[in-house]
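Shown here is one chain on its own, the form predicted on its own, set out as structure tokens.
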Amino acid sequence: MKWYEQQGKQGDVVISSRIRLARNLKDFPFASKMSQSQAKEVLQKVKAAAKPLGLTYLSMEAMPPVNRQMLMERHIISPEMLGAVDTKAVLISEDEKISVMVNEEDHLRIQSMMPGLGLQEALKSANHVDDVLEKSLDYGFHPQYGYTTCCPTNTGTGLRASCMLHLPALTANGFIHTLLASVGKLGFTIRGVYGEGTKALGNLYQISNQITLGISEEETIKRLVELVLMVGDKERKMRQNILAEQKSRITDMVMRSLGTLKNAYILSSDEAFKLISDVRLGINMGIIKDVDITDINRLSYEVGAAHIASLCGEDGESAEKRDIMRAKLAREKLSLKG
């Protein structure tokens, strides 16, 4: 089973937690400064010093670009790594709950990912592959500023955590405005779904530290849990207000919502992710009671541009042909006949 059918710890809120870690040869130049045989030494020095964990290797030039997509979709590579092809690659586990990107911004970023509020079993992880890498690779770094980073804003511990919340509740209120606008002040940053300048689909949005400098990953992990907690109490509270004050209008509207995911003919990825959003909510909130959450979350992936554009083979650069197969999907995944 992928990570990201599975159902975590505050999984009513927190879909999922991801720990990345930059490194950075010693001996070579950044990713962007390389040239391509130093990049191609760098894929082989990664590729053999990760024998140990057992991963599958992928290059992404050897694959076609709507894998590359797919693999984009499952948060397992980021965006920056569908460029420049020749010289990336990507070490997976079978769970998916592990990823080390080489020769992205910087020459390794690992990866590890957790259902729910998982943080510190997903920090335990990547520590681990990044001891084993270790073993064989020789890290920049500086005695007093930590690990060498392309970025300055990952120079310290090189330590991105962060969670991906589920905030329909806070979004409808608006408080989500509040939130964007306070978090910077703790050191936190939200984003979309992918990241750094994508939008909130589904009401998805990611929280992550912005400092990595003279603070310790322990620290850094007990702030955002911390955090995470606090946002979701929010949301919790302000779920069970609107189920209080409104329960007609948003029972009506997430069994609407599952309605058309049974029935539709045509559904656009924007829509698919909105109603998503709304039965997941349901579910959560106890209205809809015949639909497996673990359904829903395989559903939220599989509902990609990338991921139906390849079942759909050669129709797949039809946006027509995609809208009516991600719409027959979802209506075979929810056990109805298409």
Contents of the next structure:
2 protein chains.
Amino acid sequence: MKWYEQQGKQGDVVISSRIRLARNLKDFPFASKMSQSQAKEVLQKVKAAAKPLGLTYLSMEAMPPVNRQMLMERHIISPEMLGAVDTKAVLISEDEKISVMVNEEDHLRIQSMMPGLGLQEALKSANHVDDVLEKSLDYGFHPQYGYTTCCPTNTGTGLRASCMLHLPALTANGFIHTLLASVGKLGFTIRGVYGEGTKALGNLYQISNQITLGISEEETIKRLVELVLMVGDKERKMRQNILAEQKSRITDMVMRSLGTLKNAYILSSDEAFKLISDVRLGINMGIIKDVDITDINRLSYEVGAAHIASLCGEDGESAEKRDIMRAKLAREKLSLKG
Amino acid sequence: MKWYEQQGKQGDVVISSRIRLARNLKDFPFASKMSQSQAKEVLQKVKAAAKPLGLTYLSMEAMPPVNRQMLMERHIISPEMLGAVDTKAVLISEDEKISVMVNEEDHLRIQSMMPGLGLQEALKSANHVDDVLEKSLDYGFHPQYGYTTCCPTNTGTGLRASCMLHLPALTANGFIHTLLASVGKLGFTIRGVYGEGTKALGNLYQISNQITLGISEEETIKRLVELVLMVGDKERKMRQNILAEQKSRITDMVMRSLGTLKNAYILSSDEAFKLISDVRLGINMGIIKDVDITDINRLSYEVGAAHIASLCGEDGESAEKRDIMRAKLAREKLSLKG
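Starting from the form predicted on its own above, please write out the structure of the form predicted in complex with another copy of the chain.
Whole complex next, starting from this chain.
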């Protein structure tokens, strides 16, 4: 079972938590300055060091381009991994909770995902991977500044902790603007996961720490959890207000979106994200009762352009055929569940 | 079973056929010139004459206003029947095929409805009512000009024959404009059943004869049937073109409308007419297979404002509550059928 097929804490607002640790090998130049042979040496060293973890090693070069896109849509790899593929690889656990990108911006990017609000668990699991790798690898580490990283914004803990939040009510009432403007002062940043700024497609936002120097991993996560809980409370209160004041309107909106998702024959990814957001809200507000939230979690990945293209096979190049396949997938996934 | 719960000939395009005969009693002034006591005398005479027909006699005055509106929505009475209700009545058969308005513009308006293309049958059945009534009533009749009527446009046969057609494809491709402009020359008229002209709500059009003088009932109907068959063929050809060239798009459109009709919580009558038109098209094009056309026929009456107001009881005054009730009705009627 993949991590996104599980329901996590605070799952009505928090879709997922992610920990990313940036690490570099002290005997090699940073990834951007390495020769190809050095890069391949790093690949081999990491592959050997990761053996005890039982991860699957995937060379980016050996992978069909559509599969790379799929990994990106599932947030397992970053866009940087799509270039200079002959020097890059990713190691992944069966449940996709753990992934290690090799020769991205840093030599190592250790990632751990958890459903819902699970930053502590994700950190624990990333730390375990880090510890195992460190047994065989020599990390660049400065006694005063901490882990060395290619970009100075990561130096220190090398930690990026983030949560993906579903904030349809705060988006609808405009409070999201205040939030976007204010979290920076607290050392955090918030941005749309798809699309730009407040035009977040599917009302999904990622909130993450900006500071990695002069603060411990534990303190970073403690503050992020506090912020996420505060935002979650605000979102929930606003949902309750909507339910109290505009129950028919919101019921109409989410049920129409469910009806469209269950019946459409052509579905763009933009529309799919919007409909999925509405249905997710409907489930979490108790309006939609016969759809399982984990089906919606899974569907939100499965409707991505690369996932659909891979289902289409040879027809994957045609946007029209992808839109028809996307609609078919949504119908099938939802009709089984009422 | 009401007539609109049955499927008629050419039912994929022709919703219904209607015959209306205008008759006046020669010993009374026209309805607009009668005293109240004369009008009441006409009511009594007609009621007595109609006895052998086994129709239900409904005094307009005794009827709650919402019920009058419902009869109008089902095309059993005309808007004129809503004024000066103390002098008006309607006689109706159980299946609502036959109705006789008394003291509308003419003393008698005998109507006969049939599902699909059934003008001959409707004429036969109207003639039967006419014959029975004539046994006890003295009609105004001129040996040269035929039946006398209040408005000279009805003088002669007193016949108005009409068909209600569903023309979504001809509306979409704009051919409806040519049709609207050309049928006048043939002595017919075509207009939107709801809304005005080409802005026909729900793509429903009524086509009827304009000429009542110098042409027999049989000839009028023969020509109207020819015209309806010609229009029906054009509509069908256009539907086939759409299916051949834009199958995904049309499937997407009708399935989304079905999804909305099955799931919405707020539904205006305008939107309901549009959705019902799409679903009707989907059924008749073979795209929608699990919805029965007679359910759609019934629903198209049941979503009318007065029918919904009557279901709402005390809440019937509020447009918002009617829209919620309309959506509930559509969900219930369609969810039972898959």
